[in-house]
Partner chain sequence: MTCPYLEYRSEGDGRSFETARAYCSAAGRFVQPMRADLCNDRYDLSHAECEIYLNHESEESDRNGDER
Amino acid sequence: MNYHDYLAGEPLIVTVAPTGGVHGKEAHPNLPETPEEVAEAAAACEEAGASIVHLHARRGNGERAFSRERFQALTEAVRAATDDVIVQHSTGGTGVPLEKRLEPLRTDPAPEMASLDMGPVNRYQHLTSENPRGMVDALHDEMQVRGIKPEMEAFNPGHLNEVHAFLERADVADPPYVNVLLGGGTLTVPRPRNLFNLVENLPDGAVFNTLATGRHQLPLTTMGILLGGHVRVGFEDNLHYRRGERAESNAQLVERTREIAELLGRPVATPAEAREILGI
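Could you put down the structure of only this chain, in the form predicted together with its partner chain?
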């Protein structure tokens, strides 16, 4: 994917990550946590132009959950509230053993997509989400068995080495789909030149998504649109609409993305178009 795809007006896949697993209502009172809240948010985001919803499950008190049962309740609520949105489950989990990280892949039906972290990321002062290659392979093996499209998450440029190596050793369905992340800590330093560089180093034929955190979400996802890629927005990555002003909802962020994309000449993809682009 490249600038020519932008010029050609290729449909833009908007993914929304409405909740994440790190922060909760202590960070934003409108951040959805329960299945009902997430389902309501997902429906509003689908209406606003999102074709993929990236899901994390929570306990009743908002804390992280990884059980198949919790993901099942969540995915059923989302599917009931939405028309055709693509369900993508997170398999991330800082400090969580492999067996629990496999659980989100075991819902019935399986999610159409799931995230696949390609390497380590630091958290807090003494914590690292390690994501060693053996775990990446084990998660992907389960995805293959269940027919789930992996979203390879490159937290930083070095993780693109991992993506290239992974594609050599794993049988990943075409097209490979890579999510490039820019932000603080061990993410790619959030600068425009670094997004260009990430895109330059993608595997041949890869479809990419731009994810940028906090105040970088708006400018860098807009650049991602111009570079012919797809974008992810939502409260998992950013709680603000503009400097000093919190976003009211996930749908508000999706709506803004749709408006920008259409202004720039790219219509947002329907879920059906997104499936076609991603080979689902």
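Mind sharing the form predicted on its own? What's above is the form predicted together with its partner chain.
Partners and other molecules omitted; one chain follows.
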């Protein structure tokens, strides 16, 4: 995907990550935690223009959960509240063994998509996710068996080396889908030129998504729209609408993204159009 796809008016896939697995209501009282709250947020985001919802499950006390049962309850609530949104499960985890990270892939039905972290990442003060190649391969093997589209997460430029190598050794359904992340820790330094470089080094034929955290979400996702890619917004990555002002809801961030995309000449994709673009 490239600038010509933008000029051609390629529909924009908007993914919303409404909750994440790190911060909770202490960070924002409107951040959804329970299945019912996440489902309500997902429905509002679908109506605002999101076609994919990226899900993390939580325990009753709000802490992150990895069990199939928690993801099952969450997925069922989201599917009941939404019309046709694509469900994407997170398989990421800090210090979490492989067996637990496989659990989100084993709901019934399986999620249509799941994240696949392509290498180690440090975030916040004490969080490190190792993601060795053996674990990446094992997670992808499970996705293949269950017919799940992987979203390859490149946390920094070096992870694009991992993406290229992974595509040489693994049978990944076309088109390969790469999520490029910019932000703090060992994510790519959030500068415009770095987004250009990430896009320039994608595998041939890859579809890409731009994820930028905090105050970088708005400018860098807007750049991603212009570069012909897709975008992710939501409270997992950013809690603010503008400097000094919290966003009211996840749907407000999706709505703003839709308005910007349409102003720039790209309609937002319906879930059906997103499935066609991603080969689901």
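Residues that one form lacks are left out of the comparison. Residue numbers count along the first chain shown, from 1. Being a predicted model, the structure only gives us computed values, none of them experimental. If you superpose the two forms and keep the largest set of C-alpha atoms that fall within 1.5 Å, you have the rigid core.
- Once both forms are overlaid on their core, the sole residue range between these two forms with Cα shifts reaching 2 Å in three or more consecutive positions is 123-127.
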